[in-house]
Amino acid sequence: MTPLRPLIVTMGDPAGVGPEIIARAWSTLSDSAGSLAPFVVVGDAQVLKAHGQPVEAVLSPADATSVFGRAIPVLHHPAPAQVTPGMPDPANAVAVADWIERGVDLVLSGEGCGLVTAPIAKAPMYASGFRFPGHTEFIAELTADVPFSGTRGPVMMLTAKDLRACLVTIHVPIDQLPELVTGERVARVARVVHESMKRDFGIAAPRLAMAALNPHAGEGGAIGLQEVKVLRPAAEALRAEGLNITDPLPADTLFHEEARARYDAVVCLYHDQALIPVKTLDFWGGVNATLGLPIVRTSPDHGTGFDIAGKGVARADSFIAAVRLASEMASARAAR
């Protein structure tokens, strides 16, 4: 198989742990030639140098393959303001957004095989005029006009060990869930996940589970009617389309080891329904992947860590797992 083009890594907020975990990840992965795609960083080379690993500026992602074994390849785009670990500056937020946009462009142009994004912080981004809720929505907008043969996302998927938990809603209050969890929304997410399991994970016949909204899956309507009126009809319609998906199942028995062996991915209805099992299974190594986009995109499942930035204690487990997952997803797409 032809070696993958490099992954594009965006630095995230330069005052956060992003530069540190990128440097730590490179020190772990730099001898993985042949088994993983190398990566090239879009960001400030001088900020990255402060974290004790060799850094080499490159002119294009194509140069990263030859450099990766000896230094972190960087497409140098300097932050305009002084970077102090732990002290985000809105003056750098425009550069942070530019790094993301540049990364997306490089993947869309075919120069990179996928995108791995280090964490950004919303407050300084909003202060600079950034109008998106976060990374996911920004990247979805940047790829919105690109032809895509599948059901369009974005759908957030969190992974830990053998669990792939995919979200119907994300950061919404619990009291809004009955209104937001519609049959149409559940069905769209399930289609995105089904197609992604084939396209991005090489699973020919994906098995999907659906989590219920109410305790005990509503007990036939005794503890809520969403399962009867919304979720079960959605599952029946999806099965009529050819998807292998369960009826809504009680969430309290859906995530133990024996249950996880019965599905390839689970459609979860709200944030904590997915995040609690993911972080219980692997608190340090969870990954956030965005499904239903023309590009592969993953990120570590944590934030900027301003309180520990620059102290040399940030763990790179999640970022390393994000690089590995992006490489695996890009390989699966390339093999189709």
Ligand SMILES: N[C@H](C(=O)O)[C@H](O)COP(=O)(O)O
Given for the second form:
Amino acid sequence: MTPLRPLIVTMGDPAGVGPEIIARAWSTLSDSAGSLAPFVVVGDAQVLKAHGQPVEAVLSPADATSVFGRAIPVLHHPAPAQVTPGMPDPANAVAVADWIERGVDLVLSGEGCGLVTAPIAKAPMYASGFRFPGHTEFIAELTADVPFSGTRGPVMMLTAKDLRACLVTIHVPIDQLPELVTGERVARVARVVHESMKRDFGIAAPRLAMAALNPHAGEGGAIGLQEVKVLRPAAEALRAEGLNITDPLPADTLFHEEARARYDAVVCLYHDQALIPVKTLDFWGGVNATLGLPIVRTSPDHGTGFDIAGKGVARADSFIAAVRLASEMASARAAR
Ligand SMILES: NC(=O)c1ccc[n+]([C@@H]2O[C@H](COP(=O)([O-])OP(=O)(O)OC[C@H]3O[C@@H](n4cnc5c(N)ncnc54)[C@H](O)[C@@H]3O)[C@@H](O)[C@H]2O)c1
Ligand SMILES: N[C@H](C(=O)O)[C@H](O)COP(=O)(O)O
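The block above covers the form predicted on its own; next, return the form predicted in complex with the named molecule.
Below is the whole assembly, all chains and molecules, this chain first.
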């Protein structure tokens, strides 16, 4: 099989742990040529150089393959404001968004096989006028006009070990869930997940589970009506379409080892219903992936870690797992 093009890594907030986990990940992965796609970083080369690894500015992702064994290849796009680890500056937020847009463009052009995004911090991005909740919605907007055969996302998936938890709603207040958890929204997410399990994970016959919203799946309507009125009808309609998906199941018994063995992915209804089990199962190895887009995109399961940025203690495990997963997903897409 033809070798993959490089992965495109975006630096994220330069004041966060992104630069140091990229440097640490490179020192681990630089001799993995062949088994994993190499990566090239879109960001400020000077910021990366501060983390003790060789850095080499390149002119295109194509240069990354020959450089990756000896240095971190960087497509240098300078941060406009001074970078102080742990001290985010909204003046750099526009550059952070530009790095993401550049990264998406490089994957769409075919110069990169997938995108791995180091963490951004929402507050400084919002302060600069960034109008998206996070990477997920921004990247969906950037790829909205690109043809895509299948149900279009974005769907956020958090994965660790054998758990793939996919979100129907993301960064919304809990009191909006009864209004937002609709049959249409659940069905669209389930279709995206079903198609992604085949496209991105090579699972020919995906088994999906659906989490209930209410305790004990609503206890037949005695503890809430979403399961009776919304979720079970949606599951029945999806099964009629040919998807293998359960009725809404009590979330408290969905995530233990034996339960996880019964499904390939679980459709969860809100952020913490998915993220607590994933980050509890393996905080250091968890990965955030965006499904249902024309490009592969992954990200570590943690944020910018401003409290430890620049102190040399940030772990690169999740970032390395995100690189591995993006490489695997890109390979699965290339093999189809
Ligand atoms: N992929 C992403 O872009 C992403 C993911 C999650 C959160 N965020 C954003 O990051 C910002 C900070 O979020 P938060 O404080 O809720 O979570 P966080 O993950 O940044 O930090 C939570 C705790 O985990 C620690 N931690 C984080 N990464 C670590 C690493 N690599 N090694 C060791 N310890 C680590 C931090 O020191 C902190 O104590 C917020 O704006 C949030 O929205 C971004
Ligand atoms: N909910 C995500 C997590 O905790 O990993 C995080 O906010 C990242 O969201 P984006 O990938 O949309 O930036």
